Structure formats: structure tokens, C-alpha cells
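Only one chain is given next, in C-alpha cells, and it is the form predicted on its own.
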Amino acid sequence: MIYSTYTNTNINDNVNKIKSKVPESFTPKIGLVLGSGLGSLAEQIQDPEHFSFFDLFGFGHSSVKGHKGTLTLGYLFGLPVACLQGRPHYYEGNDDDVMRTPIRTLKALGCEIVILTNAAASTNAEVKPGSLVLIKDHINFSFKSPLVGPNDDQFGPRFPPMDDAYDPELRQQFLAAANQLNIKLTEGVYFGVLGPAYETPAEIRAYTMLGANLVGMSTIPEVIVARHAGLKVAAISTVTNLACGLSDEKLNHDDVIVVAAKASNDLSRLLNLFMENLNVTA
């Protein structure tokens, strides 16, 4: 499909860029954002072709520690995958065509589904750091969406519906996925706020009452354009800390890495069943 408008020009400018560097009977069938701290996943990745963001356009930047700016495509336990490693932020200063255009580029490119992760804070202290969480609904307290301004009927309707926003089917998989390895899976609401900053304790508690099992300054974007695009989304969070006053830590982004890394071992495992499973039944 060939986009008009201004912004999707860069989208068609990106798929022809990649396309011209990886074979021809490629196509990725999943997307992956990997969050902070989770990027050594897209280092399994087999027959590898990289690309900044710095290349692509529209994908702005990326300048958070832990996040690598980097979209790479290739082969991921058996299954052909676009990978970003690390993704814009609303609070870095990106605009609306730049949080759109990175997930619009994977669905160009053919992905049916995209897989989102992220590192965020529990709101309860019995879901610690290290911590897995499959997201099944947000709540989007940053007051943005990316879907802002004229619609792009090519891509999804004026109104898309969210009660559906993060796939059932692909929840129940990720769940029997993680009962086959033993690994500990919750689910949870995630509470998505701008950032940059920390949050308060009294913010923690009005989000807790409000909900929240899970706050964090990123996914809720992307998970938006997904859905308006037809993508089916699942998402996982790794607890990388306890929210603001369940804990006398003082939160660092840098302990959120390590934390985030430490986690990714049992993320890899659970991505490695689930895609299996995923392939099997394709």
C-alpha cells in the first residue's frame, strides 16, 4: 500500500530503504519494542540488518540510557521480526508524527502483530523488582495521544475502538507460555503518565486507587497507533522498582537497567515459547 499524506511519505521511504537491504521474500510478522534495559534480546536476532533511527525518518530519537535507537530485522526463535530497540518518548520532546511513525513503519512493513515491553514501577509491594507483568489495559493519564489531527483513514478509523487493545488470544499464549516454564506472570493495569519526572507518593496513591498495578512514561502511544492500524498488541512490563513510598530506595534510572537486564533472561525464555507456539500454529 502506497501512503499519501505528508507523514506517510516517510513511512514509504523507510520500507523502501529496508526493503532494499534485506531479501526480497522478507517479511516481518511481529514487531517488537524492546523498553530500557531490554535491548540484548534483539543480540539473538539471526541474519541481522540494522538501521538507526537516526536513518529512518520520522523515527526521531532516542536518548534515553538503555535505549539504543536501533531498528534491526531478521529471524527471532524461528520467526522473521522487526525489532526496535528503544522507542521516542513524549517527554523527549517528540511530536505526534514521530510517536506514530515508527509503529505505522512496522505495520508497512507487514507485521500483523506487535509486541511491546517496557520497564515499570509496581504500585504493590508484593509484585517486586524482576518481576514480569502482562499489561491486559491501561489507563492514559499522560493526556496525549499521537492520534491527535486530521485522521488517516489508509491507516484506521476516526475512532478506534480500545476495549480490545491488548489481544485476549495473545494473553492466554503468553500466560500458557509462562505456566509451561514456570515463570511467575501476573497481569495488570498500566498507568501510563508523561514524565520525565518520578512520581510522588501521594501520585502513586491516587493512581493506585484509581487502578493502577503498574505506572510507568511510555507504550500507551504506541499501543494506540497499533490498534488504529489493525495491529494486534500484547504487552509486557518487567518491575524494575516499587513505585514511590512502598519502599525507602531512592529511584534511579540507572538501577532500573540493571534491574531490567537481570529480568531479560526470563523475558528471552518467554518470548522463545510464546513465538515457538506462535510458529507452529501460523
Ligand code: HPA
The other form holds:
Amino acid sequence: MIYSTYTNTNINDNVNKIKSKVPESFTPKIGLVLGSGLGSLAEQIQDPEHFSFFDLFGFGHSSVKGHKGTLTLGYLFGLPVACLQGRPHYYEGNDDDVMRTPIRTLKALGCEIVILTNAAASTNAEVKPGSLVLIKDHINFSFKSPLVGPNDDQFGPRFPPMDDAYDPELRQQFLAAANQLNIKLTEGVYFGVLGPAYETPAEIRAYTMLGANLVGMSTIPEVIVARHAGLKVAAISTVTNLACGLSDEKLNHDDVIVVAAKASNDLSRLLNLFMENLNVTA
Ligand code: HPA
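Can I get the form predicted in complex with this ligand as well, since the one above is the form predicted on its own?
Below is the entire complex, every chain and molecule, led by the chain shown above.
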């Protein structure tokens, strides 16, 4: 097997390109990744500077409906952010390099924290579509890792630990903000699959026995790359549907987008308060 030979050149090229378009004093502190149907949050960014994924190196192409494929820099709720509207997935055929580069670019731009959002299925009928769930841990059932291949020591160690992947302090801050806003926020384990086919009822029964609270096709590769690079991570799923076999509804991606968009108001309020309370200087 030939691994794509990774060089740092495209990251530096991305950083130079982006920095040449934003004020010199601007350094994003928070990286945001907005999943299916959740992109509207990016419209609240003040003084935005937009970059299409097509104009950046190694960002892939966002082929999924509900994923715009834009990186936007600016101020969200008073803090300097770099926000990905859309993300690459393995099921689109992206290689490991594309799965690494957006997150490493966020790190190289100066981000210290990454907040990831996604659309996911709930394996618990009580946690209904429209609910927000804070991810507390994951199970990587895609058996893909963007860190396979030679390790790039300038980003992180060969064997990065994953025990505190979802930062305990950030999780507490999200729970406190949700409590203050009266938004129901439970915690759950995200079970990551390769996709793109939705699961069978038997698969969902098996995943539930293994500890899945949420099932989705994204996020874990980004968490692995971010933790390898020493970024703090928080992640929130919007439950867009009950997992296959738990309801009579037929699954389809258009419904996923509609439900996620409806829940994005709560997500936006939650992020707003969380970011207001964060101890990061603009
Ligand atoms: N399965 C996997 N990923 C998903 C689902 C699902 O049912 N809904 C949204 N993302």
C-alpha cells in the first residue's frame, strides 16, 4: 500500500492565502465545523471573509447536500473564529490527506479549540429528533484513521492518547450553558460508521449493545486529527432521526437536513452563551 506522502506545504500555502485576506491582527481562536443542515450559524459571523474549499489546498470538495464547502473567518458572538461550513467525509472517497488538512489548517491559523457539530441518529427513542446531544466519547467503527501512514512529528506524536478526546472542562461549560438557557442537553457516545448507506436494524441493535447512543458518518476523523495536534475538542450532535428500526419513518437525507435546520436555533443560542462565557481573549 502506498500512503500519500504528506508534506506541510499545502497547510502553509493555505495559511498564507488566508492571512493575506484578513487583517493582520486577526487570529481565530475557535475552529467551528458545521455539519448537515447546520450551516446557517455561519451567516451570523461578523466581518466575514469567505474561502471556497475549491480555492484551498487539500480541503477536498464538499459533495454532500447541506454542506456548502466554505471556510469563513470573522467574529462569532464576539470571538474570532474560523468556521467550516461542510466537511470532507471518508465515504465521499476522500483520502487521509484531505481528512487531515482542514483541521491542521485551523490549528496552523491559531485555533486552540475546535467545536464540531454533526447530524446523527439516536439509538434511544426517548432522545427524539431535534434534540441536542453533547458527545462524551466515541467508538470508531469505520476502522479508518487519518493518522495512518508516516507520522508528521511537527503536528503530534505517533500514538496520541484519546482518553480525554472530548474536553471535560468544555463539556461542563456546555452543560452549564444549556442549563442556564433551559435547553435539554444530554451526553452520549457517538458511534462512527463509514456509510454512506444508512444502517440496517440488526446493525443498530448490535451498535446499541456495544454502547452507541448516537450513530453518524463524520466527526471522529476530525477529533483524531485535532487531538493529535493538541487542540481541545467539543462536539455536539443534532439528532435528526431515530436510528433504523426504532421508528417506522423511512430515512432520507432531505429530512435529516430539515430537522437539523430546525434545531439550529437552539444550537445557536447554546453556542452563543458558551462562547460568551469562554475564557479566550479576542
Ligand atoms: N445513520 C448514520 N448517520 C446519520 C444518520 C443515521 O441514521 N442520520 C444522520 N446521520
